[in-house]
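Here we start with a single chain on its own, the form predicted alone, put down as structure tokens.
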Amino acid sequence: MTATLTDLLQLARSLHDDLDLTQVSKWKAAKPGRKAVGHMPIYVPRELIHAAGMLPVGVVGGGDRLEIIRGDAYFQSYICRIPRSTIELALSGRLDVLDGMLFPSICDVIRNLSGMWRMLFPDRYVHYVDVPQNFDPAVGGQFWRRELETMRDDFARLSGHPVDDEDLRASIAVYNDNRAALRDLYRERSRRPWVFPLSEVYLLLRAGNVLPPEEHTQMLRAYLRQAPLDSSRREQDQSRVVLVGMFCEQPPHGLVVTLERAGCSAVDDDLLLGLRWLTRDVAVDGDPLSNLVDAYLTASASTASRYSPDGDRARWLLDSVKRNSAEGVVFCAPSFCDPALLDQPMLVAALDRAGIPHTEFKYAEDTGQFAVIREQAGTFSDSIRLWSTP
């Protein structure tokens, strides 16, 4: 793995900016016959893809570096931007390196994108990952196991590599290691956000979309070792906030930088939540499919696209505020994101009852002007520091 902190961040930035998935093409070319399967940014069982010898690739739209021309012809204007930019990427040939595509059940828009994909690319593997919303092992558990069995068999056919239990156990161990590194990174960022700023952590998260998980884990560990050695990283007078709403359509990197410059230190967030969906290790011993089912039912991250069995939509957010000693919450959802925006009033009500300050704004992945957002976020940060009760 790259030796210096500067090199690490430059590599992460280059992967963030590469719409052509050059890294994926290099990975495939290194060993003829390799295949890659794309997926949207919420949870999919990447262990199954990896166990089949294929590369899971996170697809997060075109960001602020892609002009949408043909993509607008396939979707109405009053929905979020990510489906249109994803179609644009595909029609421009930038996703030709992918041998298949998974669409997890985020919302109706992504369900429709899955159907659109089938019509546009009938010769490519496409699967809509319908995750359970019933958490009874005898109901949702059985449903999810059948779904996992279907994908395991599909991936074996696509790759030409049968997936046995040992393959899957080995892949589960690889992703356990990756999740552990991510947990360590988030824990350290919460402790010292000036050493591990979100503007850098976000780039490292994005690198996990295209790197093999083993390489991504090495990158995370190297960053954890090297960032504290930079003596220029000193504690700043900023407000500790939790960011909410960025779990699907990702913000432009400039927006993340803007929040930091406005005086907000993000100590927790739901960016690229699919990488951190399972909040604990998956058991390695025993039946690997049963272990994946149990992990989904008992250790899934809370988000607007996931049903809350206990009916308390806000508990996870209140817990995050307390666990990370946050002073406020910033709701930053993509425009027209139904799950996030429908969830927000319930979360706001819970924060109001708890006396936790909050503010909100919306963005699109191609947002290019941040002056208004910086002014609003800066005012919110100042109000916390000046007027909040110690």
Contents of the next structure:
Amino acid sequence: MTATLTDLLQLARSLHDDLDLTQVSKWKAAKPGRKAVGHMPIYVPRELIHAAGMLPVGVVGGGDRLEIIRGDAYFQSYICRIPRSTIELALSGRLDVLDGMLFPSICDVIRNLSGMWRMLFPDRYVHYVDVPQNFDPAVGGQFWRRELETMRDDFARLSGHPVDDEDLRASIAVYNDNRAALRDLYRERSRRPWVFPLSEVYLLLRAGNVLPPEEHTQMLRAYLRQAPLDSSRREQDQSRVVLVGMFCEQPPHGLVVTLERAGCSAVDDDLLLGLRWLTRDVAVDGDPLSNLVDAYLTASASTASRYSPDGDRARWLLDSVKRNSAEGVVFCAPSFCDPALLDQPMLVAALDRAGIPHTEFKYAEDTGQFAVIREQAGTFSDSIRLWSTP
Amino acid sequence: MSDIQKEPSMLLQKRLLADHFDALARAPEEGKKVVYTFVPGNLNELVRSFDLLPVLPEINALQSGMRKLSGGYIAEAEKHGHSEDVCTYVKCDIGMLRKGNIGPTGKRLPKPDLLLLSYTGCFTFMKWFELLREEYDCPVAMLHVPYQADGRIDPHQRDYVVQQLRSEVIPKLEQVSGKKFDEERLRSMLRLSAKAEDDLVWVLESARNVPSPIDAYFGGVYYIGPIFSAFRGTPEGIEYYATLRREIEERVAKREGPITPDGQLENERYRLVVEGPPNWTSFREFWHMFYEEDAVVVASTYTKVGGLYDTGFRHDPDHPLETLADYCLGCYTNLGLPARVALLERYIRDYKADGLLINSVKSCNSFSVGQLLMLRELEQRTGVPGAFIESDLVDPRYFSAANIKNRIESYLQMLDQKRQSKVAS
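Given the form predicted alone above, I would also like to look at the protein as it appears in the form predicted together with its partner chain.
Let's see the whole complex now, leading with the same chain.
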């Protein structure tokens, strides 16, 4: 392994572990007047924040390294973990570096969290990002364009930097580069998962939450170049699996490592899906807002929180299994995650019809005991290798 | 417990519902078409204007809860892989379907000819109908209603809903019914809606009287039954609310308290505002806990989930699609938390409440997330003490009668002490 690869992974790990968002503070301190806007999962049009000269910052809760002191007092026991740790981060001052916060329409929890934010932090910019569930350009498209216009104007006011079409085109190009690098990473990982193990890929994805997109793209490209040079990475006798359900509350890194140790090689996943929400480049020429609208309507990722008008909930999963030559699917959803858990029976039924093996378990971002998961995932992986392979 | 005292409006409602479920049971043989849809943001007038019959799965689920059937239905759904973590209305409905789809009156419910997915105030609705779509071979009309995060309706939100009504909902209703959209017929139904809404608001606001002639939560769920379900915009709805209003007018004139299953409440000691849905599996037992303490609920938010009328909204026949859009956008759980807090604050003040009780239900994140903060905020703003209990909609495993009773009694004792210390000072 080269020192550079080690450095890269160490940086990614330190960004993952940094609950105080020091990277964001440093970025802001580098130039007076800089501002940063946080956003919850899954999708927000980060291009608009970037075009206003601000840093988009993905906020995904506190993971397994944050002691919840005040956050639990705001939520009943049957609510998932991510809102309570996010509130904890905010009440402990760790999110003070953010000048605004966006809450996308993903579920009722994140939706209501937006209202809690307004009540707890009345002086901060808060916006609920209401993405359309109607994908007709003249209907949902028109609505989404108006939402984008509102955000563009809000961000211009917040940053003191008007957002013109050229700014936006430039930001779209920056994010196209980032999306292309992520697509390359996922493609290469699917080809050779032993070269790009999930435990590393996940850290690199997390870096995209806090790094400027230009730097994140460089990091991804460097990793794509350097990981294959490490001769110690050899093909292993592991099962190729697709991971489903982790698009919002994130698993602890230890869980990801556990899956690998249990013999599961992830060849596709929905971790931090917002970074890869748009599955193709956004057109750069022409009206940039129209291009963002078109990309949202026609090239969004399929996931539980997005309505599927065609009536085929599981097609994207079956496609992923086929495209990535996966041998099975691991459903790992956060406890109390309505979208993922309500989706699961439909996906399971489709896998059963297609004869694709699957297993299911739940986690929380602060899950600390992995023995049961390791046993279950290991048994699943073994069963695939022993019984499913011709 | 004694036999329930039934007023004419209750008997009328019972007959209306029985007739409706009979009509549903006969629908396949009579060639009538059926639309499944949800209570919040329901488009009853529009559906009825095509001579289609509505089925509301939440109503079936709550009826199953009240009839002690929901536990078995939920177990059935969980047996088929539905998580224990998710909404029990959904699981109750899926379980009921798997066990033959027998409705509240013991008759089989017809299959839907259309799933009208009104995505109002609750994300789970979308998943619910995606799940039902897997079971039925019928079209789905999706109506995405944006969220009032800022507590107001922006023109582009209204336009979005209206455009969906024009391009998605109405064409599918035309397709299923084989009839052309008749705007005049819709207008005439909306006129009836507004009249019934006037009477409903009068009834709900009668709780400003001391003593209150109604219980606006436990009794309230009966009062909203017809207008939140199949009877908004119908002559039967008008008749029900006129009858109800006359009854309450009489009670106000006689300074009588509300009728409860245990008889009339005669000595109002506590006036409460309640946030959150009721528990349905132990509904009567839950109500009894209030009755035996002489506690009356004078305002509730649950009675606003299918339409928020007491802030002035009425269906407007002059702008038929726009008014349907405003109705959908304005349902209680579609409001941002600050707007919900403002409404509750108004209720506490306007209805001279002694306390605020939140019944937080496990199944409903749309209601529940943020309620602890709402409680604190409202205590601060009004000085009225709050209490928090937890239960569920239709999962009997989550109703702990002893705990809830204990908490309610302790809370009311605390209100007493507060009163006494006020008098003493």
